[in-house]
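Next up: just one chain, as structure tokens, the form predicted alone.
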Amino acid sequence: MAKRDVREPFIPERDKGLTPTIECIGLGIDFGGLTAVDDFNFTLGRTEIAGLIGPNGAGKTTVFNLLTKVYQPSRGRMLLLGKDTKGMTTAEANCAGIARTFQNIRLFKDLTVLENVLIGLHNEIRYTMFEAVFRLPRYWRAEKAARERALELLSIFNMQDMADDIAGSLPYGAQRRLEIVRALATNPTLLLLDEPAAGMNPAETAELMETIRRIRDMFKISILLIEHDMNLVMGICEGIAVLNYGRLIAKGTPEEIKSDPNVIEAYLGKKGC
């Protein structure tokens, strides 16, 4: 099997001919004298589920921070649906369609499950401060619609019956799912999942795989995930990119990645003589 060039785009056949959700061209970032990510070239199709993997410290979360504009790149550029994101803030990136979850869960733990999702719906608020203060009819209509939408999103994970529970009281796996629901509430074009299966048992992980597929099919969005659970990555991702020391060392299908000697060496080390 011929080795795939890591600089060449890799997207599913069904997404060819469509403007990619994300195009990273020579993206890189330095912190002082340290290069954290360098020459990152990556394309994500409009309905692709892709994985970004690599050893600890490879730069995966830094890439997510570049994609969400937490960091501004030192060089290169990133296109979102063909539009250059240079100078875009994190809030602007979210409004433009990029949502993420975090390796360490970041919920409003003292609020209810429903309130957490309603916060994610902030992009859809259509009433003014004046209308909110005086509780005018448009305020009540918008609040009713937001509540219905939040419950609809919770039902994707069968969490609608937990709507009034305090988020911090939920089991770990349920908190993970709630964070994904809140991200979906922002109506994303691109959903970034940072270790979504962390802390889940095998049954929960299998359920998560089906849910991720269902989300892609229902919302017609791109999903990029960082994950150390290789069963999840190999079982759900159509394309996989592998980072090591901040640089892409491999890109391709799960079958290609599993047999790539550079990937094997990155994870297991070079064999002795």
Contents of the next structure:
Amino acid sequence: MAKRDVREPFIPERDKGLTPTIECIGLGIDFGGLTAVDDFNFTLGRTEIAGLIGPNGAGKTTVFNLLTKVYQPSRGRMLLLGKDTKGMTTAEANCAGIARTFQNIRLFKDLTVLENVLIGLHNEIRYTMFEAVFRLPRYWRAEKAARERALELLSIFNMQDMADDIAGSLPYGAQRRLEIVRALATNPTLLLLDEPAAGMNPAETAELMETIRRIRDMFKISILLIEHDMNLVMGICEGIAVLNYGRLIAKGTPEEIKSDPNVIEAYLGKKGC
Amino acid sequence: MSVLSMIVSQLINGLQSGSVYALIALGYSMVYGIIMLLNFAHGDIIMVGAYIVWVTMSVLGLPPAVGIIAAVAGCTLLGVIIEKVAYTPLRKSPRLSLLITAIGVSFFLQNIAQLIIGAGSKTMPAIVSGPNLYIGSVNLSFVAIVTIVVSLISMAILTILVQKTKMGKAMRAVSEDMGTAQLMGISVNKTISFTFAIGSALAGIGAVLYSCAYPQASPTMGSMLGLKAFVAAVLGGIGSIPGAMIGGFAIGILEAFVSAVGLSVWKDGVVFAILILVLLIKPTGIMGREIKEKV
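With the form predicted alone in hand, show me what the form predicted together with the partner chain looks like.
What follows is the whole complex; the chain from before opens it.
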């Protein structure tokens, strides 16, 4: 079989024929005179677990901010399930199916674990202000259903017993897991994880890998993660995208990426000089 | 009259004015909690509310119920309009610009009221009336009882709204971390408007209750009332809803007792002395959170 060009778009075999979750065409953003991301062409399969890697300052988090519409791109297009996302706000992008976690945990620290998840369920809960003030049946039904859903999501991570704890008081690992639960509560089609294994020991990382796979299988969603832990990236990602100086230099399977000369150069510098 | 019954009746007086302060302080605190703005136009919303009651009842001759509904609805609408017109365009500006805009809106409302209705004060019609209650030798005025009960009910509804509903959770989420709340699919604009609507509705209720107790409306009536409610919010811990309630009642009771011991001319001075003391000793107020400096 001829060697695939890693600069060509890549998605896993089983996702071919389905509309990709994300399709970026020539996406770019400038901050003043500085081009942070440029000519970003990227396709993500419907049930793909993909990694976004690259040296520090390559623009990985900027890509996440573009995908979540925290930044509006200076040029290029981004299609979510085939639909152009031009002009969407962050909240609308979330409603359309993009959820994320953060490199530095950003939970609502003063609220309880359950409330954090319920906030994630915000757009799933439907009743009017009138129904809430007068506590009509629909309010009770909706709140009860939301609580049950929240507890169900927490139980996936064995966190149902912590539901009434204050989020800020949880141990670090649990806070990270809660962020993922909260993101899942928004019912995403794409889950973005920004350094999910940061600060975790090898045992915790192994457990996290298992969890990420389980989430994908349970929810049938695509997951894109930024991670520096290469064991994790090579272990669970089906496709790996490599960013360097704001440009995508390759996307392919872990094997293709490991042996790609451009990637090796970006990480380690040029050979033999 | 025994000392005890005097204390009880002053306490009732204090709770009566305190509940109005608390209702107004809640508006200050909620808005501050969500966009870090000291909305100095908030007091003037009460003035507008009082004039709405006056217009519907005295000018148009409509029954009190219509006046009350019109005042609450009018204040709610006004609060949301002010937010949309004056504050939303400045969402990304420095906080000082917002503060100065708020002061500008306050002057604008006072002057527009003077222009339309005139600088003189108008006598309000009686909104509620009923028999006074006697507990022993203590005389409880009907208006005082209505004021305290209505305020407590409003605060209970507010607490439920903030603690138990999705709008309340969205408010708390936006106030804690606006960026993350957006990523949870919460519309920040809607949530902020909602906060202004609730705060202004409480101000509308406050306006009606205040007009029951002090039946006069003037274009500048909102400024002193607003400032005292602001002190109440700071005393309770600005940004904190239970804090605003506690602060309001505390200021009301304090004023009542200061007047009772014969220092009524010092009443306002004592309130502002409290503000200075709070800022010196515990700037975060009674219920305020300690702000930890990140290093």
